[in-house]
Each structure stands twice: as C-alpha cells, then as structure tokens.
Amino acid sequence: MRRVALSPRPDWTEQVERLGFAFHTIDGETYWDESAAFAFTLEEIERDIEGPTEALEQLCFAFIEKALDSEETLTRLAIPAEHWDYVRESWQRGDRNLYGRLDLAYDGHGPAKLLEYNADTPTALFESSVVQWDWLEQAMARGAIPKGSDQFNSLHERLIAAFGALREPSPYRLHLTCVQDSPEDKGTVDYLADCAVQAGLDARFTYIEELGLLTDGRFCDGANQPIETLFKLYPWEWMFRESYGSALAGSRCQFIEPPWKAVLSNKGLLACLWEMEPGHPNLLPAFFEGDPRCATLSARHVRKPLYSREGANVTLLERGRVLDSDDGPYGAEGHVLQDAATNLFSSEGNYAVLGSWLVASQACGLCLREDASPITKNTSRFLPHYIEP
C-alpha cells in the first residue's frame, strides 16, 4: 500500500459532474481529491481487506444471535426496550440487508483493524462505486497509472443484483427516503434509486419529513401512497424516537436496512465483539466506559459515543490529555473506549482510513478518506485507489 501523488485532470470538476456527482466540494473545500491515489497489491486486497471484511461480517452475525437473547446487551447498546421484539422478529424472519461499510485502520503491514461498522446509513457510496471507477479508466487512458490496473470495486453490479433479489412479487415498488437539505444523503439515495430501477423495481423518492401514517397503520409518502418497502438513509435510533416509532412494528413495511441492523450500527458493538473474541486479529481492545477493564487499554485511546456520525464527539486521548476531538450532538446514550490503532496509514501529515464495502454481506468495494486529523470527519477528503498490475 502506498500513496501516489498525481496531477488532477484539468477538467476534473466537469468530469465528475458529468456523472451526476454534485457534492465534490463541501463548504468551498475539496472533497473529491485526485491529487493523489492509493495503490495496493492484489494480495493486500484479497488477504488483508476482502477476507477479513467477510470474516468480521460473520462475527457480527454470531454476535446478533447472542445479543438478541440478552436483555443486558440490548440495554448496554441503548436500544429502547419497547422495540426489542421488533428487532428480534426482524432477525428471525431473515429480513434482507442491502449494504454496509467497515471502517478499517490499515497501512499495508499487519492485519487491518476495525474502527467502526457503518451498518445502517453509510454514505460515500456513489463516489466509491461510479466516480472512482470512471477516474480509474481515465487515469489509465492518459497514462497517469499503469495500464492493466484494476480496482476493488464491483459495487454497482452487486447493488443491482441485490435489488433484483427483492423483486418478488413483480412489479415491486420501493420507496427511498432521506432528510431534506443534505446533498450527500440525497446523492446517495438517488444513486441507489437508479440501481433499483436498473434491477427492474418501481423506485419512488420521498423525504423522511413527508412520511405519514394511513388509517390502517401503514406508512405513506407525501402523495399519500402506501409504502410497502422503504430504503431509509435515516438511523434506526432516530426512527425509534420519532412520533411514529410505536407504529413501526405494525406498519407491515419492509425496511432497508432491516431493524436488526440497530444491533450493529452502534459503537457499543466494538466492546461487545472484543468481549466475545478477545485477541481477534482484526479487532482493537474496547470496553464500555466505566468498565474497570478500561484500565488495561493503551495510554493512547479513543472515546466514542455509542451513536455518532462522521467522527462527531469522538475524542483521541493520551494519558488523559486530549490530542484531538470533534464537536457534535452525540454522547447522551454513553461511550466506549477503544485502543488507538497503531496501523492507521499516515503520509505527508495526513491520515487515511479505509472503508470496506459489503453488499448483501459480500465484500465488494473500497474507499479511502484522508484528513490532517486522525479522526475522519464529514469533510475528510475522498481519494481514489487502484490495484497495481
């Protein structure tokens, strides 16, 4: 694994906008950054990223089986008790999941380490799937990277196939939703809607603020059309706390991601996995804050809220001194402490985190986010990658 400095395409903004990538710049700062790319060997991808990603996914499934039988665990994960049966039944029914992203520390040496699992509402999908693939083809064509280079990226094909597996009975109507005033969320949902249409689904969009309830208990969109299946780029912990939270179980709506993802989309998962598999090569030591075992952590460790997005309220500490932190609205439900990764890729004053994508629980893509801070934030730059021939 190495970081390779490159010259951006002179017309890169026009090239990414041609694809429909509207949020390449955030608050005047570059988000899509092709001034460099990350090069990997095929062995690094297959041995150190793809294989461990699928192994961690299976470990998570084993954890769900244990967690759903443990009121203590569900309480520690801050899942409201009134929704426990709803979450359990979703798992027992085998409700299908669509996608997720494991964030990993990896520098090309030793095993990748799990930093967190974005199991419910991961973004950076469109740029991972379409934009960086387009960059790869153009980079080879202009000689910026070697001809015959490849990319760990079958996201687009896998997403279409996964949506196609939902198409029973046919025609199959799928609603997709996200919050208003978030270009990144809307871009992610628009891309998923396009994949669903390519899979033969009838895809319709409605903002989360437009969701309503019909008299028969079903959800409806802004046009009062009933919702049978809903892809929601909106976290389960927020859904549970909405005014319609008590209506979820009786709504007859299939949700993507399914309710059982609430068990995984929670940084308490990090402590639970370590407790279940201490010493696992792809895990970092982690404990719930207040656990006496926190004293066994390294002097340099990270405090993370159970529920948090894009690095918000994450604090990097060393011997009690704050080295770095990011503000935000999270933390009321509690925190975990996790050893700081010693294999976080760093180069030229920047840190990079790998995002390993899963579609239908199969590893199939990679993205890299880079920042001057070791805490990945909403504004951290996205850099493309390639596999050297």
Contents of the next structure:
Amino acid sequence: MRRVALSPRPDWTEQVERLGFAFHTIDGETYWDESAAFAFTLEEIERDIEGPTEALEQLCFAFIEKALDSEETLTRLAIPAEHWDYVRESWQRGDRNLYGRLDLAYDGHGPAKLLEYNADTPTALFESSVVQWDWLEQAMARGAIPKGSDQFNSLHERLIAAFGALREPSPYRLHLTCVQDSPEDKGTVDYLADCAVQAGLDARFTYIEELGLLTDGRFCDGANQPIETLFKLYPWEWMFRESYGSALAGSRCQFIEPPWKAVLSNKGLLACLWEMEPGHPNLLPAFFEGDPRCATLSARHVRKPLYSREGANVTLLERGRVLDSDDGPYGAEGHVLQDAATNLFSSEGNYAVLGSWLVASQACGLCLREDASPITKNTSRFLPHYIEP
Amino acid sequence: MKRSSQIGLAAVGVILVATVWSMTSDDKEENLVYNSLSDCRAAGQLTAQQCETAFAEATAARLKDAPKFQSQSACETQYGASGCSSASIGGAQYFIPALAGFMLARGLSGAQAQAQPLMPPTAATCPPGSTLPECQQARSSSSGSSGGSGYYGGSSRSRAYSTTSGRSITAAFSSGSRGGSASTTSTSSRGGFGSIARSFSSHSSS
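Given the form predicted on its own, state the structure of the form predicted together with the partner chain.
The complete assembly is shown below, putting the previous chain first.
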C-alpha cells in the first residue's frame, strides 16, 4: 500500500461533472481529491481486505443469530423493545440486504482492523463505483499510472445484479427515499435508482417527508401510490422512534436495508463482536462504557456513541486527555470505548481510512477517505485507488 | 479483473431530474427539464446563476423560434386551450405557445448546449380527448401565461411537451410529484417520517 502523488487532470471538475457527480466540492473544500492515489498489490487486496471483509460479515451474521435471542443484547444496542419482533421476523424471513461498508484501519502491514460497520445507510457509493472507475480508465490512458492496473471495484455490476434478486418475482416496483435538502444523500439515491432501472425495476423516488400512510396500513409515496418495496437512505434507529414507527410492522413493505441491519448499524456491535471473538485478528478490543473491562483498554482509545454518523461525537483519548473530537448531536443512547487503531495509514500529516464495500454480503469494492485528523468526518477527502499490475 | 467491465451509460443521468425521450424512437437522451425558474432553483442540480441563464436563454429562444399565429384561436387549435399567450415581436402582435418549461441537454461530450424552450404538446401529439395521462395533465393545467408552473405538481410522473422545431417529447420526472390520487385506498396521514433528521439538521447517512 503506497500513497502516490499525481497531478490531477487539468479538467478534472469537468470530467467528474460529466458523470453527474455534483458534490465533488463541499462547502468550498475539495471532497474528490485526485492529487494522490493509493496503490495496492493484488495480494493486499485479496488477503487483507476482501477476505477479512467477508469473514467479518459472516461473524456479524453469527452475532445476529445470538443477539435476536437475547433481550439483554437488544437492550444494550438500544433497539426499542416494541420493535424486537419486527427485527426478528425480518431475519427469520430471510429479507435480503443490498449493501454496506466496513471502515477499516490498514497500512499495508498486518491485519486490517474493523473501525465500524456502516450497515444501514452508507454513502460515498457513487464516487466509489463510477467516478473512481472512470478516473482509473483515464489515468491509465494518459499514462499517469501503469497500463494494466486494476481496481477493487465491481460495485456497479454487483448492485444491478443485487437489485434484480432482492425480491421475487422480479422485476418489481421499487420506491427509493431520502431526506430533503441533502445533495449527497439525493445523489446516492439517484445512483441506486439508476442501477435499479438497469436491473429492469420500476423505480420511483419520493422524499421521506412525503411518505404517507394509507387506510389499509400500507405506506404510500407523494402521489399516494402504495409502497411495496422501499429503499430508504434513512436510519432504522430514527424510523423506530418516529411517529410512523408503530406502522412499520403492519405495512407489508419490504425494506432495503432490512430491519435486521439495525443490529449491525450500531457501534455497540464493536463491543459485542469483541466479546464473541476476543482476539480476532480483524477486531480491536472494545467494550460498552461502564463495563469494568474498559480498564483493560489501551491508554489511547476512542469513545464512540452507539448511534453516530460521519464521525460526529467521536472522541480520541490518550490517558484521559482528549486528542481529537468532533462535535455532534449523538450520544444519548450510550457509548462504546474501542482501542485506537495502531495501523491507521498516515502520510505527510494525513490519515486514511479504508471503506470496504459489500453488495449482497459479498466484498466487491474499496474507497479511501483521508483527513488531517485521525477521526474521519463528513468533510474528509475521497481519494481513488488502483491495483498495481 | 477486480473491477466492473463497464459502467452503464444510464449512470450518466444519475443526478438528472428528468429523462427525456423522443416519442418516435427508443433513443433516450439525458436532459434536465424544469417547468419554471423556481423549480430549477429548488432542484439544486444547477446554481441559481445557471438557472437564470438557462431560463433567459429559453425565454429568448421562444420569442425567436416559436411558431407565430395571428390569432389566439389559431394558436390554441395547435396548442390547446390556454396554451398560448400574446407577444410583441418586432413591433407586431402575435400569439405564440406558452413557455411550459425549459430543457438543457447534457450529452456525454460534457458540452452544455443552450437551453431550449418547451411548449405545450401539440394537437398532433395530444389530440383533444386523448386519454394519455401526460396529455390530460398538460391540457388541464395549462396556465396560459409565461409561468407554466401548472405543468408541475400533478399526480402524473410524465409530461408531454413540444419543441420549437415541432418535435414531441415526454419528460419522466423522477421526483417531486404531489397530490392527485390514482389509488383507490385513501391516505390517512402523511409525514410520519423525517422528524429526527429535521431536529438534528445532521447527516442521516454515513
């Protein structure tokens, strides 16, 4: 794994906008950053990222089996008791999942370590799948990287295939939804709608604020069309607690991601996995705050709210002293403490985190986010990667 | 190979609000279609400045290129009741089809062509009494003025338009349709999701 400085394409903004990538610059700061790229060997990708990602997914599935039978675990994960049966039924029914992203610490040496699992509402998908792919093609064509380079990125093909297989019979009608006023979320959902259309589905978008409830208990879109299958880029923990939460169980709607993802999209997972498999090479020691075993953690550790996104409310501590933190509104449901990773890739004052993508639970893509601080935030820059020939 | 063998071109249209295709062929083109300047601003794909430029281009092109009629009834025969407005062009008074929207081509070349004005569908596309939903939509909500915002906001997810060159096009809107029920089940409530996102004004994704 190397960080290779490159000169950006002179017309890079035009090139990424040509693809429909609208949020390459966020609040005046560069988000899509092609002034460098990460180079991997095929062995690093397959042995250290692809293999462990699928192994961690299997470990998560084993955890779900246990968690759904344990009121104590569901309570610690702050899943409201009135939704336990709803979550259990979605797992027992075998509701299929579309995608997720494991965030990993990895510097090319030793095993990758799981920082967290964005199992429910991951973004950075379009830039991983399409913009990065197009960058690779052009970088090889202009000789910036060796001809014959490759990329760990079959996201686009896998998403289209997965959409076709999420529900029987296919093609089916799929609604997609996200919040208003978030160009990044809307861009992600528009891309997924595009994949769904290519899978032959009847894909329709509606904002989540527009969703309605029909008298027969089904949800409907802004035009009152009943919703049978809904991709929602909106977290389960919020849906459970909002006024339509009580309507979920009677809605006869197949949700993507399925309700059982609520068990994984929760930083309590990190403590639960460590308890299940202490010493697992791809896990960092982690405990719920207040657990006496927190005393066994390294002096340098991280405090994370159970529900937190984009690095919000995450604190890096060294012997009780705060080294880095990000403000935010999360934390009411509790925290986990996790050893700080010692294999975070750093170079010239920048820290990089790997996002390892799963589609239908198969590892199939990689993205890298870089930041001047060790906590990856929503302002972190996205850098492309390639596999050296 | 660890990467996709190709990225389907449909992905190029991912942030576009509308897919436009010719009524006479299956060739799809990716375009941006807005029914009004405020829709363009609200959609957020273009900057306010780009919207204003596009709207100004379309307005000017309509006056220059739209079919001109000596009487309102002659215009309305083509473009439907209240589908026309009067315009003073070169000192003379004409009736021309209303501005129903404007379209920006966003081809693969990346070149952004000048915005085109869109007008109500012609009688040839949407004859009186047509049962096509987009025709009924367009006819029933023609505003007759330069605003044309009445084309937006019905239950139909597609709208028919015509161009100054006489081409008929249909835009499929991927979002924003409200109201108008096509369902036999009535809606008992709306807006039961989204409150936490509002209260956090934070990220619902990661």
